[in-house]
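For reference, the chain that follows is the form predicted on its own, supplied as structure tokens.
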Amino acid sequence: MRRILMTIAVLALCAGAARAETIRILMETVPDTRYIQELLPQFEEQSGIDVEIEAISYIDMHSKLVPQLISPQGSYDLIVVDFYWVGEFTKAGWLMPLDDLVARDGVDVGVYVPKLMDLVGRVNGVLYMLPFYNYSMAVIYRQDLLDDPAEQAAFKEMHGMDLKVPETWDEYWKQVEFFTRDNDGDGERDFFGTVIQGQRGDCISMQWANYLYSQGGRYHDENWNPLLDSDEAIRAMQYYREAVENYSPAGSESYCFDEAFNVMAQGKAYSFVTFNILYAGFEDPESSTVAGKVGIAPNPGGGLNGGWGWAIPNSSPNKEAAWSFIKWAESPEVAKERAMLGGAPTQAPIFTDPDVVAARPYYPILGEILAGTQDFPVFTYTTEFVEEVGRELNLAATGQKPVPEAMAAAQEELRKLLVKDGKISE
């Protein structure tokens, strides 16, 4: 019996040792995940730790994560967390605070852009994540059309202003109208001033936020009182609906960013209000017919601030190994390599690093875009908010509801969730 018990103990120790040499990470199928995968051999050789990355689509991540997070011991040693989930995950106590590890190992968290540390770093003064990548939103536009003398002359004659990178919403909207055309002469629009990603839920919520900010609107005031029935919010939705009806391809009210990306990449649109991480794809001749012809600029009024952070779940079986991976992935050298590949930086020095700028000349502009972003509501029920308010936004954009009626309904949905979270009273 004693020999059997000793054998069991030895087997258990061996299993534990083997497990300590492998960590599992759940990530989204986005370019920055691919860049991490490309660089993985470096970490595995340096650390002796094997890494298994499970990359899945965004729509499946939340439902797959939650059962693992509530378990005493989950399947994932390390996860990436969208800013949507920060309020929910931290309030539930699912994430391990990182302050002690940062202090113990002398990790410099001062290199991160403050806006991203506020978004996916610290919550109520506690550090739960290190920012992984940012997906702030901006206007991607056709620089070659702005530089065309014939287009410049026609625009100047029509509007009495120069055709240039737009700095105000009025300027941008005149360009959207100007570039929407029937180039084939068959009575149907075939080139569009913009592309709408109006699919219910996340897709429309993300894009419409930029329209809201452009009008000086906000989701709530400093005391969390909702503002979705304000004049600014109604005006923003009227612009959005106008784009669906007149300036974007038919059916774009059901697009998400993949479909919208394809329209722009195929040379069928002047502009696209979208995530900065898509810009590298437009510049890649393998995925785009407009490579070398596009530019990127801040959304007038500020774009949406978005980002993901590295987090260690409290249910992680191998917390130290997971922390070793984070330190490697966020080391200055690896963060720089990711940026050189086309990643979306979170560390301020990378945006102006000479080597990075030589490879990616637009990165200083990405830094300016990030600095001017506006925040989305982040609270315990952000995920529910996106679905419920996104439904009302889509109904307004498609004309299934009058804009004021839909925005009043969105206002009520946000109010109920803020009451539920204790942000405001009844």
Second form
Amino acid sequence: MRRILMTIAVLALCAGAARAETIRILMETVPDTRYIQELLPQFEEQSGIDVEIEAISYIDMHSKLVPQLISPQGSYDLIVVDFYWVGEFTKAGWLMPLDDLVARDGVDVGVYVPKLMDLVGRVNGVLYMLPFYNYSMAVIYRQDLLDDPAEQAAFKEMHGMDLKVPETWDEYWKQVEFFTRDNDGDGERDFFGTVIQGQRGDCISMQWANYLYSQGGRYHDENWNPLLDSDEAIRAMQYYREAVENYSPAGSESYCFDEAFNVMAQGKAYSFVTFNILYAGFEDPESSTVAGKVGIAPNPGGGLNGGWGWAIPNSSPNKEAAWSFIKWAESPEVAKERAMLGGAPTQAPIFTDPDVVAARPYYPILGEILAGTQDFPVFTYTTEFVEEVGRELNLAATGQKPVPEAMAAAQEELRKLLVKDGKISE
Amino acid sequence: MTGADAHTLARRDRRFGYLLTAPGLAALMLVITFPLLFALFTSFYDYTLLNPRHDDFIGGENYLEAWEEEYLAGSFWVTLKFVLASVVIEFVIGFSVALALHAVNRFKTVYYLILLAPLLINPVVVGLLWRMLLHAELGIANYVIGLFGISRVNWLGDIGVAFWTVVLVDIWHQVSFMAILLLAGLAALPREPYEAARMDGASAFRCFLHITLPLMRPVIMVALLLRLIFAIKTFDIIFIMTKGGPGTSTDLVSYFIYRAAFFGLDIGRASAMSVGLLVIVLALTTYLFRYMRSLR
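Having gone through the form predicted on its own, I am curious about the other one (the form predicted in complex with the partner chain); can you provide its structure?
Shown next: the complete complex, the earlier chain at its head.
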């Protein structure tokens, strides 16, 4: 017995010594992670560093990250940070500033779209992250229906305006109403103007933000005074409630983006206000029956900005190797290769790169979408805010609470959290 | 053998017993008692994930804050309804299934396997699976009931329906636990009282009422208590299927506490709520345990 144990111990020691440097990264199971995994052998060959990517679903990420970030020596060398967590992670001092490394190695961070640099790059002038991909929100719609002469004539007759890619909210809403139909005449709607992802929590919070911006509403003014009980916010919620009641399929109050995606991918809806990264899925015949029939455009009035950034936690056991990985992944060549595979770019030149545009003609539009986005309030308690406001929005969307009452409650929740964070005084 | 020898032998036996149980007891201390005391201790501090240190003693403030939470009381109420509904229905179905299976002689293994199948599935998978099946627009459930002319049900989006949907999924997942436990109890019952009752001409129903039920009481007690405790802890299916919505209709306490800890980052407040929940669960189980013992 003892001999066996000894052998194992010796073997383990040898294995530890013989193995090259390894870095561990926690990532989300999304297409952009897959593109990194596809290109990974390049990096491992160049650097001699082994990379272990642990890809898990979003819902598990935060609770898995935090314990590792708190401990002096965590198990992840490199992490990706959702914009939600930026306020919290930097406030807690879990992320390592990258300014010195950038200066030392002459990395050009001027290439990043400023909107993303502000969201998942710099915080109060300190560079904590390099923007990895963007998931800004937009309107995905059925181009084939807009191009149909019969639909065009009918729409013109009804509303006196051309049927085209919507540029104003009023125009979009008329289209939503116009396309909601009962095609088989059984008294139940079976084609929908829009799809709501109204599940309580993060799903509704994200989508509703676009409705808020469409009405010219904001979460707070420049001094962080909350504005969720404004007329714009109330109007936005009334539109949202109207969509749940009249223009979106049954069960919308419980959909997250995947359920909503499937409704549109099965050809049962005209439009869907959602993350731009889902567009590739609609264009893929394996996951969608409407491939080749969809288009993407900015949300009228501006969509929600969203993104992930690469960061090295202070608890990272191997910061130098993690940094060389970031440098590789964000180098112009690899960033371009990722975009060619379908990745959502963060560096300005890539949106209009001729090779990228040849492979993915809609990328310049993604650049436009990003340029017109608005930021979600990023502060220490963003994650909690998303849950609290998500509850109120869902209460209003399901009709359990009158809209003005729900918005007043949301306003109060935001105010309390901003006070707790010291952004405003009591 | 002398008396002294027997004495040392007994002592040696006892020492050996301690030795055998020590690792288990130590492990239990480590994974149960320590976290419990840690949570109790933490509930009196302003301990957050942003400042994970016990350096700010605030007395009962976390408890006060929890008490003042606008939606916590509602969440307890939803939990109570959920626990009652799922445990009672699971008991009724589970007992019926157990009685039926007890009477079956052939293909018992096959039935066992079918029964056990849901139990072997991870709750997260159960949640995802049912979410897909119950998709109001595209799901199979609505398609199937549509074949019988029943109009579409908004399983997870309707305030009145969603709660029962979650209860049903929980029953689907957990009912076999109840059935298997009760079946084991039935299998261990002595045959003689039934034979005697038969001789006296008692009906099957009277046999059940006067023999099966009284003899099964300890097993029923254990089954109910276990399911009750598990039901109060239910988290996964809510987390996966509804996130507590629509509105607040499925917002169980466990998910409420989870949000305070991992979204609110406030471990102190979450600990206070957990301690509160623990006290309630303990009181409830003690009461039930006493009550059931008094019936004997």
